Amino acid sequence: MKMKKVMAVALSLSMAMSLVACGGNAGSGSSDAGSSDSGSADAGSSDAGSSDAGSESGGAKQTDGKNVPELTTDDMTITLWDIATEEPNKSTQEAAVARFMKDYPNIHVEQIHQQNDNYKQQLVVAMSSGKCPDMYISWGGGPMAEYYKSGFADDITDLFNKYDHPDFIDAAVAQGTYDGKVIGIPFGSLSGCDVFYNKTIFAENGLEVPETLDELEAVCEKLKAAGITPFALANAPKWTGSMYYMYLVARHSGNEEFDAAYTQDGGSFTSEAFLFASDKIQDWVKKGYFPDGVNSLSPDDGQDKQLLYDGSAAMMLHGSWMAGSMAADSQEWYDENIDVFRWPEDAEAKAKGVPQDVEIGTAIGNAFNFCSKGDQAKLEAMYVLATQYFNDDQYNKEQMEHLNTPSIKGYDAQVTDPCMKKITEVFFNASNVQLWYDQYLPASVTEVHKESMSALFGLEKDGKQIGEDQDKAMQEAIADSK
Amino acid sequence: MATKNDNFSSLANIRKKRIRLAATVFLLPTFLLIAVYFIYPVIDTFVISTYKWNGISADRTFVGIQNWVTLLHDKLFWSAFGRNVIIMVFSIILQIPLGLFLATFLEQGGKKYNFLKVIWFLPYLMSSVAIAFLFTYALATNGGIFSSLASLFAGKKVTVDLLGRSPHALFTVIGVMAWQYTPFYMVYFLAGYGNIDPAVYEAAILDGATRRQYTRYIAIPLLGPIFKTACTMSLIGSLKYFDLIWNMTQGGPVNSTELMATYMYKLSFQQFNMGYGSCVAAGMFILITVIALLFQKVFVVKEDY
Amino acid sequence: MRDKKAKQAKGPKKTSVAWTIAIILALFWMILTLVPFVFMILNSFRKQFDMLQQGVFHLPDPWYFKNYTDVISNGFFGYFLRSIIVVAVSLVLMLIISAFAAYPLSRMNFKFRELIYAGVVAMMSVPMHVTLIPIFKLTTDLGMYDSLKALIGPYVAFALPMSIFVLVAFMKTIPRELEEAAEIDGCNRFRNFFTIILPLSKPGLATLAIYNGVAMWNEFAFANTLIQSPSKKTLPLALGQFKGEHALDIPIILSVLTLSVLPMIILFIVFQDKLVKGMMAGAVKG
């Protein structure tokens, strides 16, 4: 019964992150269809509704002309926790929950920003004490679930459905639903996954960028041989290294084998592209592609970045996020010397038929869930919040400027920033992103995955040693859910 | 006779008693403050031990001894239980005597010594935070301490891999905890060497030792009972140790440096898991506890004077 | 040679031998322990990029003192204040609190001492982690959430059964005679503790305040767990203005930290005296 459902859930997850709109099928086909409608509505009078919050007269809300549903108007106190506790996302946030609060001013919003490290300790003290707060920041994924599961997180389907939201690209939606129900709404930005180059040290190799992995291999040779490291890799926290293996799997085979070890239903991680992908990244740390004690460098600390910066180092495959720090850390040095290619495609498996166009990374970036125990009103302020003014343009203009691509259909074409500019193309090109495994796996086999590779670029197991912790695990969280 | 007799047994029956109501009013705050700080979080912890409970449902399921019989069994637990130990043990003979030396030093040399007192303290005052930062960068094998200076004798490009590979890292982290906590034990010690009674270093120096003499033979084997409060205090904090390892290994790279704490806090926290996370911790309790009791009935010094 | 003049020098020379080797192994901690603070300040005072790219272990160059003006602009004294007012109560609390739980546990006979006494080791052993959300539904349930008031309670609990464990045994040195000698003169065991034990621990409280006060100022788990207004927040959670879920301006944590350490490196140069003086000043007295 219970396996039923988790299987449910693989295929509703797995399907909807298709980003090919997938119209009014199967899964998440009704939230679909309501988006089709109002969104579209909401992108198109986006002009409209900036001139709207500009000139505010009288009592215009910024939500007027819009299907959204009727607030309260008795007093009501909203608490809400975001981990933006940093600029520049901690002046874009409050401003949104500020321009809120004006519109409605007997709704009070308790704006609460945790610190991102201990953010998932705070949330399970807090809703095990029964002080869930009523809406919250998460990623998405297994722990999306499981708040979902222990009802920490509402249903929105309904409120979805009905009343106006932003035009959310579809993969969002989909990353913000759990068992064909929508949970959350993303107000975060997408993040894909690419590789950062340093496009002076290529011309002065004169080196192209690669577009197969073969001519990958051969870049990295000569830049072995010009004394520079290929890869500027700080693989302590695990998921960094990750991304080399989630994407060598994804060239090797597409979605297919990584779906088939989730449900361990015939599939493993054991199977042929989770070994190549091991294999091959085995063979690039004896080959020294990554730099010396790659397990020992934290990108926390900004260990990847260094190597980039101090010109030891030529590429770096990162998160889209890594644009906005490097732009941060010095704007004039990452324009003259940083560029974006997509990840090389595996040309022997591309001739057998494998797409190779599955990317990494996520649709949804941050999500609110809202925990509004049963109270209609609350949970209907809450989600014009989280669409109306979270997600409003002057909150994604804001975005924009921090190099942050809203979740939102339409700003992909906005972005100005070369290198974003490539990521996000990338992005909408996939026929697949694939989130991040280690969010879209259990906890538990996400714990497992991380140590795996870490034994995996440290050459402490290979590729079939950590191919079976991993199904080892995967089938006791599947055995667990039961 | 009879009569004397009962006069002293009743004095020494309302001495008794003076001294229970004396003890009582003493230790009432603590009594009060631990039964509400740790008496009921114990409680609850090998309560929750019994059920399989992500941590935050409405619903758990009792499952027995479950949980434990699993940790019986937790090659991760009895591994990371065996690396706490490792940790133990050369927190004991790396700290504490280093600790003593320091002392020593700052006791002989007198005041003229104060500024290392100072500048040697300084690691204590550091928090973990800062402390995992600066040793991530000194232990860095891309322009760290340890790497550029093999690089510079060995006069090309070296890297000293302390942190990234399996057994070397639980040995570079307990290094650097020697590093933050030996000031401590030196302050420790320099209260100790305080507490002795000036007579008995009088009656020394009147006897025609030195300095040097007093401290070897009669100061030093009067820290006893500091010693042993030392070695359990190294002891416990080893056993239970979280901070720096979170802060700088998080446990990794392939669990090399997972400790009962860490592991304990990925259960609970990361993984939904507190039912067994707190089976963890429970027997972390256990195991803890028995250790520091065997410890005070095995290391037997003498405490009276 | 060496060996040679080890064996002519008698007596005297010999040990200073020794002393010349302590003093180089002195200066060898010296700097070991040095070296990384001074990074830590050094590199407050350079930009994030510069840091990176130069390398850390780099003169500032150029010196860079925005750090130090935004972590001041951005209400650093507000946090430290709060800091200084919760750990001063709380650690006021808790040395009179484990001084009178030490010295029955250290100088008198009744029953249970031991069992007691095995009861405070057991509570140092116990994680801090699972006292946590017991601990928050406590705060809550007594409405001291989100006050200052809320750190006081765990601060002072999670110092006393190693404080107190500490006291018994600097309260076992003080000799027996001393306290006899008062009773005679008719004192009881009150003003016993008051005239005679608490003087006499000194050392052993100031070793405790340093211990205890350092790990308060740097105490992130509780405060983080039960205070959430960035108006009532301590100094270790001032970091986390800096630090994002993908962002993090390493110099500028660094400023922070420096400038929470320097309080606590005045307070220790100007009661480190206190360590060692404290028996003979109370005898003397006495």
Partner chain sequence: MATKNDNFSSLANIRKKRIRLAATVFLLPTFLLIAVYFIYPVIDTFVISTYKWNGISADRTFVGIQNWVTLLHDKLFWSAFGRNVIIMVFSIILQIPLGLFLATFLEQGGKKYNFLKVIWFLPYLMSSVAIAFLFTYALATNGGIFSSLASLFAGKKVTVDLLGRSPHALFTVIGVMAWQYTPFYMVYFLAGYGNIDPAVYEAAILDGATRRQYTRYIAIPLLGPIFKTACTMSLIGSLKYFDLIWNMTQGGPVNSTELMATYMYKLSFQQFNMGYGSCVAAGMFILITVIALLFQKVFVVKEDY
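Positions refer to the first chain, counted from 1. Just so we're clear, the structure is a prediction, and the values are computed from it rather than from any experiment. First, how it differs from the form predicted on its own.
- Two rigid parts of the chain rotate against each other between the two forms, and of Met127, Pro344, Val209, Asp417 the one at the hinge is Asp417.
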Second form
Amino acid sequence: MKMKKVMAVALSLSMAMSLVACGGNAGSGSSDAGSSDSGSADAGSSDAGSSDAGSESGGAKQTDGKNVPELTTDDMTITLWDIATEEPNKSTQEAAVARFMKDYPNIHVEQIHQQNDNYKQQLVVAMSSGKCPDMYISWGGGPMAEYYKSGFADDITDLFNKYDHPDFIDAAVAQGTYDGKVIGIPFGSLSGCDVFYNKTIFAENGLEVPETLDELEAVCEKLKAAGITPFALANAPKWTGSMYYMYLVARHSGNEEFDAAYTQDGGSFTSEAFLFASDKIQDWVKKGYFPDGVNSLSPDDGQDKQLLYDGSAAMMLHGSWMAGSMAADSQEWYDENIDVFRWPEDAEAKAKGVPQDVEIGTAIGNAFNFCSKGDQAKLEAMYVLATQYFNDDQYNKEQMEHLNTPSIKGYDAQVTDPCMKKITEVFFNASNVQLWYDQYLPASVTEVHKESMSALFGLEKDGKQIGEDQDKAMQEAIADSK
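Output the form predicted on its own next; the form predicted in complex with the partner chain has already been displayed.
Just the single chain follows, nothing else.
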């Protein structure tokens, strides 16, 4: 199958995938099963270890008593791709595979860890060369729809309706659904986008948490006067800068202008909200609100959070996973110095009736998609692995321990970390959640979008120019899909 077909834009994708209401009951029976041991499988991008215990020796399986498919007793190999290259996710996900293989020792899972930044491209290459993994992660949204339309993601609606699965929140199910069909099984955690800030610096400088963009800019000016960089941003991967762009667009227009630009049906990435966001970012760059050399700094090396640690910067707009990352670096410092607030409102847009409760992030964390190539026995085995082991009590316990909130009903009430409680409350009170642009847009457009963010923060192109670049890429993707 030609790569352009794999990359084709899913124009009929329901915009509910970018505008998903949070909360509610999703799905049938719960599968928060108790687990056996939680030992990690063999490390590295090789096969996860298994045990001789389990069904062959008559031992109880953690799926006993559950309404799940009766899996084959024939030997089977499942190839699984994920992006769990770092701890704690690496051990948590390998342990889920190990628990499954302990219960089903005839089924071998070849778990291969891929680097996040190149994952999408590697997946498309594998699909185009006829080597698509049996089970792989996605983020829902536009790319997942492309995989399905190109024949590389199975429709699992019947399995989802017939068998047990976790009681996912509606937003998570929506982001794993395309054209009314369930395509992906959520796992991982909710990922909200909020502003982490050094509350010690705020207190020392007499600063209050800003509620509007005007108040945010006033805070930035006071920080600059005190010799402190307002925002810790490492934009080498380019998607980190996109967070600012997305929030400014969302606060200025809700989701209306992005939806129109996505379809190119009377919309454009040069519309008012996009130009507002671009102009605001470049104004902030010129005023020194971001660190010098922002496009050369890497979050993978911790160069953004390090600016918070040494007091060089006061705020950091980032995904909620940063709470666990900072707490892991130093729980004491994190507790003493870090708090969080939601991205401030656009008062002028609010006065015009623009909703201010659209948040950025994902309700799905990640999803598992399946490419069974018509092998029903393999599809059923992958469904059980995804729903009963990557979403069991042990998996979710480890998620919560690392300050991640599973996208399963009821877990929001179990959050105890003060920052994560605020983030979760913001997320669950949102009217809509806009999936990250770099996950929602077609892969070819995503690359142009990311390059645009580098040019924007580098003052190489203005908002109109990057908007035209994104329009052109979107139009080409639309044409390729026909």
